[in-house]
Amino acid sequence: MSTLPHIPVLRRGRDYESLDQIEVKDHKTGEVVAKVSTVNAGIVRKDLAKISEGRKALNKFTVAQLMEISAKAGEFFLNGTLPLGDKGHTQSGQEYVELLSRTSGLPWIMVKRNMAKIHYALTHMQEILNGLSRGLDFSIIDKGQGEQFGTSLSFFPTAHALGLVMPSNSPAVNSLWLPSIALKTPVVIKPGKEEPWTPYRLIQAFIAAGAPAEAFSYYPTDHEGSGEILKSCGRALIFGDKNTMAQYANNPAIQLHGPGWSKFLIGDDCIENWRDYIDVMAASISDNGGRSCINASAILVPKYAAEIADALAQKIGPFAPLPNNDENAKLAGFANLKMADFIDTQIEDGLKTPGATDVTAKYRNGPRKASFEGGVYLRPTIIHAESVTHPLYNREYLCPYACVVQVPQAEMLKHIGYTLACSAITKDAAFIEQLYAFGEIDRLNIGPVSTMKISWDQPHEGNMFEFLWQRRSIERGW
């Protein structure tokens, strides 16, 4: 087939091509590699005044008819050779892999572990919903009422549809709004830019596994048709930089996503075999390149710091650009070049501070920015810092980067600020008391877990039932 593919709008499921597309490029040549419609927000807003007739169609299921479409999509995301645009292209899952990794600069395994994550989630939606949902009997939402636990409950929706405003950085972000379908709330979706495949796939596996075309809009749009879809669902979700996050911050009905400032903590009773943690400190700052909000971005220890981070410098400061179909890929590439400038800019100015060292830039064999093939990639960085008040300190970006610091155990607590996620190597149970009492750590693992590692029904941010169903007192007098 000689056209490139062509990604609709989809408005309310109905294909929508428009006068306005972007190029969708190859990350590393700049070859075209299809074209998306675009639409402004006067189109969104339009459109979103007859959302109501999403929720009506996923209405006409229940909650477990939706859990089983689910578990069938996962299969048809991971296997299936869907529709790729309005075109009559299509794409099996091999294709999907190859095209995000060339658009992304994802390596093919790192989307493949992202695949894998999504079809997880997919696949095991009752056990995540029994969590999320704290073992409700979900006919309830059906009926709208029932009784269980010897009480009368009663759920309503707290939202037309579940906006979302996605980023471009990794696939598997999509996995926090798949439960939405199976809790009879139709989705509203602005891709991210370089990422248009993610969501556009899940929405074609959902439709070719039984769920109705209307519970589901895609608009690729700018700022102000983003605005929109934040400001008239009800409920959405938000991925985007501190400032981003700034803007809706006093805002309940939207979940943000933003930097995640995850950590490693050792505590004095184990720091002495801290050897014994290396790999799996560096999985946590390296996993998926680097480019999750749950990779630790900083390590806090009470002794040992400058030891820690050449040990961590050594592990994965020799990662190079390696071909995208090669499975030893470590790093992943930059579609947005300014990006990776600005990055590699902040950490030099940072290291322009006295007090700070890039232990890694004797292993890395070539500057931290580097050209591979055509793609520009940024190779690991490990700062030891002397202070948690040097700028490199508490830092996040889009690559493997960490920051070690040494800090006495009784003070760790007063330097973390905000953290996502939090591995605390700690038999101390004082010390773990402490943790589970502080109010800033989103996800607590106790020993030597990654902070990579997520539990489905036990959200690290959010809890999307809780966020789309709110419970109404009820009292019946007969």
Given for the second form:
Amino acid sequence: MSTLPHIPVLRRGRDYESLDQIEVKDHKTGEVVAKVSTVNAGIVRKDLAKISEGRKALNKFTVAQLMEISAKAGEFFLNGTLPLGDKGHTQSGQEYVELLSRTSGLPWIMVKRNMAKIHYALTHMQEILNGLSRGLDFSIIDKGQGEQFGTSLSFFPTAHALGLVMPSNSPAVNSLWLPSIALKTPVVIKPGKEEPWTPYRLIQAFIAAGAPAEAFSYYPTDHEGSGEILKSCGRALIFGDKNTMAQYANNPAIQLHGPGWSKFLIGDDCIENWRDYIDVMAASISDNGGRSCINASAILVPKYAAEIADALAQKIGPFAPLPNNDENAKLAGFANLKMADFIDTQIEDGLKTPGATDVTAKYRNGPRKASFEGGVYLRPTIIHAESVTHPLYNREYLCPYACVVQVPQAEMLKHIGYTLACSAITKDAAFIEQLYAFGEIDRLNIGPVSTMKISWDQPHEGNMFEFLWQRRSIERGW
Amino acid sequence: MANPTPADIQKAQEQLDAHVREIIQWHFSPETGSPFWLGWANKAGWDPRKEITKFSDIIAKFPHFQDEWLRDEQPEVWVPAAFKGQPFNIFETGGTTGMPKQRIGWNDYKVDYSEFSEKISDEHFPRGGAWLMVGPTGPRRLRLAIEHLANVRGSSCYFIDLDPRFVKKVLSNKQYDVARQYMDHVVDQAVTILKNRKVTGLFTTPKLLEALAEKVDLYEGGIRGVFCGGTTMAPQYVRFIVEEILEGRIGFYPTYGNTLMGLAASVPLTPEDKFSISYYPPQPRAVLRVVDPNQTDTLKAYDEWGRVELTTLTKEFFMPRFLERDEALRKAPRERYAWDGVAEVRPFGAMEKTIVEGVY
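Moving from the form predicted on its own, what structure would you give for the form predicted together with the partner chain?
Everything in the complex follows now, all chains and molecules, and the chain you saw is the first one.
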């Protein structure tokens, strides 16, 4: 057995060892922990021409059977010892936690929370699909048509496969594609450069649970290869920044997962009790190391902006890097050091524009960018800005970051823009009505609810069932 | 075929040294030499005919050939006296912006490609079977060379042009849609020929080959051999071409070459090569060295990366120590080649910066 694990390309389930391999390194020591084969767009293109074979393999199962397989896969993913590459290595759940932590910078505790989310999604697939399809009898998908709700129903698949260009920031984003297998749609995954582990382990878990290997394609590839996956599968998910999103904004076959710009709003009616909401706001900003698109990055309040910023800064400002295996670790390290530099520079540049203060600075006892045990971390940053026109308002970074700004309640919705998750602390019926009617919020929480709260049966962005299956009208003469 | 013995290598070296003496005598004698080199020797103040007796003397005594000379000088200055009055071909290289480099010639390309014909098999390029060249024609030596190669084998050749200067320009301007449209335009013309004419041999660039294979089943379309060159072919990409595009059914002949050198043929791949292609120049007419880019009189060790240096030694053209814009692994003598070769050629500095190669 080779000393280092090698993660092969999976070409409709078949291992392929490329001559081009990248090294995945420990984010602190730089030690190479695995090699990952990569392929060019030509191989992706060639394979995708035959991708319908993956669907054929899934069609041999009913949706109910695939939901059972998903549940078993959830157990394998959480606790199983699964193959790690093609050189005879295996990986237990704990080894997965440790390896992912070493290369991504996420502390064990965060990896475990992400694992738990994925496990929940896999083991509650029936509940999730029920929510996504509003109670559809899935035997109708198996048979092609049927009767339910007093009407004829028929659905057809919208795509040969679901393409995924995955990020490296947070393993739980993989939960977005999990329903695809139960929905009889093969997946074609381009893993994140620093996070090849989670999609690979999930695929191995599915296969161990009885899913056909042909339904899984895994292509570490370049920009052109990613473009091919997005273009050729029929339906695809992409994660990226604002510029990436702009490229695909008008393509209905591509579901975009960009910055969330998630926010907290406090109404006039609740602002006098702002101290009661500091904990939930702080958690929304800093949970999961501030790496999620549903982490709050702006707090809009009608009064007490300076006091609220100070209270948040006191609470999370002192967070400092801890060893990865410390259960109290709150910060994630950066595998990509240039990203840490870029974020730190952006915030510092923003502070050069008058009208904003880094309130956390006085509670941090040190610079924002910190080195610890050879790793690089960004410590929390709470900005108090005097106006929504300040460049540090409505920014989202891969670390605990939020900008607190004072805005009259009547003007808040004018200034929030697109908001993936919005928690509005108000009981004011008129304000709530305005929020209901506001089209740029994807997930709305009323009351002191963390923006990080997700409901599997109510997806906060996109409905995978509606994305992968489309209803058609049908009439049969016999 | 066995690898060369030390005696074979010694013999090749002696042949090279003898060839060097002949070529230096030719280019620096007033009766046969060119105005450029005669003038150069006058200014240099030494007589190469007396001081150059072997190849290593060229390395020790000549500076690097400056490519500006091929841009700035009129072509006539390169005409050896012995060729005076004979119309010449003008071949160009570069020229994406500004004046291209120009090399003149008469028969060199025929010599190179007639020799190369002996290295390709009748199974892959049946004699009499038509060829198709899809690639840079225009002012390039390659166009006449490919036609000559086909003719030498009793074949004729169809041509589809690709203008690499235009491709490089639009890629540099990030006009990817335009580049794609142009590539489709080129490939569509090739597909039309392949569908309507019986073609057995193909010359093209790797990217065009890939695009072509996506539109037509090359083997079913009659292609049995592909002769390929023009851009970087890293081992995994070679494997992709051999296994995925040609599916192991079509012969693959990668080459490294340009207007200034001619062509360096590749050694047939063995499993031990792991798809790393080694090219050997047509010595003694051309010599390739892989040198330390920071100290170009020092050769790199075998299997180490360095900058490619070309010396061309024919009666039509003498070009000492030209530093190519390529880097490569230095390869030891092998099989029928008792001299150094190069492998995994890629643009110089490719590891440090993005190089625009495009479809060419």
